[in-house]
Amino acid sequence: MRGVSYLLAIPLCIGLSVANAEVLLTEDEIAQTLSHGPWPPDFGVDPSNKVSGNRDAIKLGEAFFADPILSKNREMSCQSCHDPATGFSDALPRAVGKKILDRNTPSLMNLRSHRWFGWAGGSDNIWAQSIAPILHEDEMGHDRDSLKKAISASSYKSAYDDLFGPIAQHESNEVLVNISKALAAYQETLVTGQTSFDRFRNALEAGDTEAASEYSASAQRGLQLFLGRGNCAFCHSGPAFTNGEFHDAGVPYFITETRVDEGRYGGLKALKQSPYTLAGEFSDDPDKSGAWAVNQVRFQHSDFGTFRVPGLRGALHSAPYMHNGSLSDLAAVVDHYDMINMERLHVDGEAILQPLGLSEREKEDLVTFLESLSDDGS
């Protein structure tokens, strides 16, 4: 029954005392909770990337990730913005390259759970997403020829040749793609571990009341709000706590008073113009099995100013939040949705969002739940 808390009934082993072990969730809430796992899933290898899962590629990608050789002026690396100490983000509201950029640096954790990449979804695969910052004039600033020259003259040449064949025989664009695929092989390994939420969820699935009761009452109440009145799970669904799509969360998309961030609308323009999609010649998948998404997606007016729903696993470590980094911590995120400005939302946008009117304890409970998605020791 919905709305009724009860003591979870399971067969008990003789001598096991669980008289005070209480699970607050209803049967329907338990069913919804089970849909957020198990974690981590078996992602397998990426068929579009011939070096996905290759140990040598992972090693080379990790080295590239930390080396400023991927920036033309040798002043920044991927790790400069995607710092492991801050959830592979940078703890800044907006990323800083050669100048302050337009968006917050997204975390690189759990990328294999995504279908679209970047805040606006300008790429449909991990390796293509790595290409953009390498070439962007305000970020790493290479062109294809300068990148090939830099790698050819570096200590990485031998490892590159072993993985992909002689770099001297490759066109500059192929070198760019291969380097990005090595980076992607490494980034695929960045997966958050199991958390107290997962232990709770798995205990529920196993019918283990005693283990499930170790999850705090506050976190359980927060989970109930997340699943119920808050309707957070509508967008933050599945094991990665994201539906992978694009929504208007009531965050302004003005970058300055005269300049706007087009969000998904601009991302679709980039996607449709890109030669590096799952439908393109650089995908190593002979069946082009992921091409259906980029081939079928269409522009819509409502895409303007919408942004990709981030996964919530590990979110505690990657503040600040939203595409523009405007919310400083999880409490600010809860406050934002609690008092959301309905006039700010698209007319044809997110009818599911309504001010919640949470009490202070309910806000604390919701934050406690969100924190339980990040307590894996990372």
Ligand code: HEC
Second form
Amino acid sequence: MRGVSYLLAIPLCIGLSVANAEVLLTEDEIAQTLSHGPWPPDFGVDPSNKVSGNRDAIKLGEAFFADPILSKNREMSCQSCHDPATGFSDALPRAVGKKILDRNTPSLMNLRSHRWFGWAGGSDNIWAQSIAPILHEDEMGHDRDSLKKAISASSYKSAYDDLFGPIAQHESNEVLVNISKALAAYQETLVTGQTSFDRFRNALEAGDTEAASEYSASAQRGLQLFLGRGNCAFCHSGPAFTNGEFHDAGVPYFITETRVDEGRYGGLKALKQSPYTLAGEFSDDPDKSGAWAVNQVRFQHSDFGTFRVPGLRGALHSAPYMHNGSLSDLAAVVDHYDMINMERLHVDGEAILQPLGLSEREKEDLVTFLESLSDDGS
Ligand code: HEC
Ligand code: HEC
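The block above covers the form predicted on its own; next, return the form predicted in complex with the ligand.
The next block holds the full complex; its first chain is the one shown before.
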């Protein structure tokens, strides 16, 4: 493998008729590139969710997801905000429920690659994160009893009974949790496909220079910036391009002039109060695996105003960007990092971010690379 990497490190020109036919990466960059795959990994089933991977649950969850029955006034479904046509997001800066909410609607692709959910990580599992919008008064506005009543009187009753047992015998809170677990089973299946970046990465791994050289020179230069001078891979690491943790990327955290988004600090408060964590009684995992994370969280001042590092696969389809949707496209994100305002970085230890001083061509290269993480047509 070392020998092959060395060979790949030498720019190869394969005939003038083939545009950009060369591999520009050094051996070290190739090794780093391999760490961003293979994709998709085998996520397995979620042990905290007894219906994870269950085909009937996935089908039921998919139907629930699109059905306004999950809102009390029957005007809003999950899909109203998480629209499959726009990367399971809504193309708006901030979500609109009964009023404009505080944050951007994130895409729901590749959820299993995360450990924490929501921009501030207020949940440590997908089903808990699915409970929140059903009960939120500015979103779907159900209470537990109204939800149980609606489902009991609907055509979903028999599918629910078959999957979970007779709804009539279930406490309304159990009904809420079960519906959320069916929703989670469906959402787990939303995984982005292989992209031109993956074909490049896999070709490098296989030592297939010819296949690797199909990846444009611009995307390769962008990847080099991403791994090197841009320091992007410090946070956007691994196959899903996120380290799954919380950082300050220099995005203002004021919602209005007087109100701030506490970010991870608020997420930790929500987590500590939630009965629906991996450590709690609603997790179906007898070993309570993953509970250590929620059990060990400590409040730190440096959590204030930090947000979860988003994965970058499929990002092209879920503009606008950042927790407040303040950046309209990928070029704007690159400009943001290029001219990052150091005074906005309020957290110790984010010294990794510095203004980059990129040329126009370098900015285009970085955008081309980011786009290559989304070109699977999904
Ligand atoms: C009014 C718009 C709206 C509706 C309706 C809505 N969501 Fe969301 N969703 C959001 C927003 C905004 C966030 C980010 C929340 C946060 O960070 O606090 C989010 C976050 C999520 C996440 C976390 C994603 C991640 O990357 O961590 C999941 C999962 C989710 N929603 C599932 C659902 C499900 C299931 C439904 C239906 C029961 C639903 N949502 C209904 C706007 C909405
Ligand atoms: C210190 C960690 C860190 C570094 C370094 C970093 N990012 Fe980020 N990135 C984040 C965080 C955190 C967010 C979300 C910030 C927010 O919403 O306030 C983010 C958001 C993004 C988004 C928006 C994704 C979405 O779905 O909204 C893109 C695209 C992105 N980063 C690309 C990059 C690029 C390109 C670089 C290198 C120039 C980079 N990042 C460097 C942490 C980082």
